[in-house]
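We begin with a single chain expressed as structure tokens, specifically the form predicted alone.
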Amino acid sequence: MFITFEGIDFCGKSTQVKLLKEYLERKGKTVKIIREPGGTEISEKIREILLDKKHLNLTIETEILLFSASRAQLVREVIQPYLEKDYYVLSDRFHDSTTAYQGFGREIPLAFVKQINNLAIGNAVPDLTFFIDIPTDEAERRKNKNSLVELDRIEISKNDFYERVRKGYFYLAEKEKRIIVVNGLHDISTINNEIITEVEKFEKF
């Protein structure tokens, strides 16, 4: 089963990925966690370029192609092989991020984004996607609270960018039945329980 987690930065998705992994392993399942961009030697090198604040002159066209190149490598080198071995693959971001961030956030035409996404992922469409939603002002609060953490090139973006990204996620949630919107303002345990309920419903444990 392939499960992805989405949302604007600081929404708490990485925490929920780890908690779901722990739950599935208690159920006796084998689990592989991946992150985007990254997850392979090539993809990690691309990640360094994408997130480095030295590259503020990176064009939006280069950005979307690099994200997608990293994803294409990850799909074929990791995701597909692990799914074929009946692992539960949990991904911290996937192609919906490109639609939300580059399509809506960077305002690249969605027709182009869709074509690029389709090429990158092939048949690797998630079974379930959890969109953990928080308002942009809450994301800003959390970002400022973690002042000791160095922000990457994407995380330094302004609120108007994140508003467009959030709008993109809601657009996707309306179009795709696999996307489940989760209130990210709830406490960690409540969010985890909601995610587990949806996974159990899908898998009929």
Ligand code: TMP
Second form
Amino acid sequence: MFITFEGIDFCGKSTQVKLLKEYLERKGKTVKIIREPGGTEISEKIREILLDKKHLNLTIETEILLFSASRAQLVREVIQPYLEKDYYVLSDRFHDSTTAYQGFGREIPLAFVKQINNLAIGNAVPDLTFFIDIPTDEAERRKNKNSLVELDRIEISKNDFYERVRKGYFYLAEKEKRIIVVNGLHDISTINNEIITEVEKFEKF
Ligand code: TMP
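Could you output the structure for the form predicted in complex with the ligand, given that the previous block was the form predicted alone?
Okay, now the whole complex, with that chain kicking things off.
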């Protein structure tokens, strides 16, 4: 089963990926966690280019193609082989991030984004996607609280960028049945329980 986690930066998805992994392992399942961009030697190098704060002149076209190149490699080198071995593959971000960030955030026409996404992911469409939603002012609050964490090239973006990204996620959630919207303001264990309930409903175990 292939499960992805989405949301604006600081929504708490990485914590939820870890908690779901622990739960599935307690149930005796084998789990592979990945994060995007990254996850293969080539994809990690692309991640460095993408997130480097010195690369302020990176064009939006280069940006979408690099995110997608990183993903194309990850799908063929890691995701497909692990799914074939019946692993639960949990991904911290996937192609919905490209629609939300590059399509809505950077305003690249959605027709292009769709084509690029299709090429990059092939048959690897997630079975379930959790969109952990928080308002942008909450993201801002969490960002400032974490002032010791160094922000990457995208995290330094302004609030109106994140408003568009969030709108993009809601647009996707309306269209795609696999996307479940989770209130990211709830406490960590409530969110974890909601996610477990949905996975169990899907898997019927
Ligand atoms: P992370 O902070 O969740 O590791 O993600 C890195 C940043 O890259 C985050 O700000 C979201 C952004 N991103 C995109 O803009 N497009 C994408 O397709 C992906 C996967 C991430």
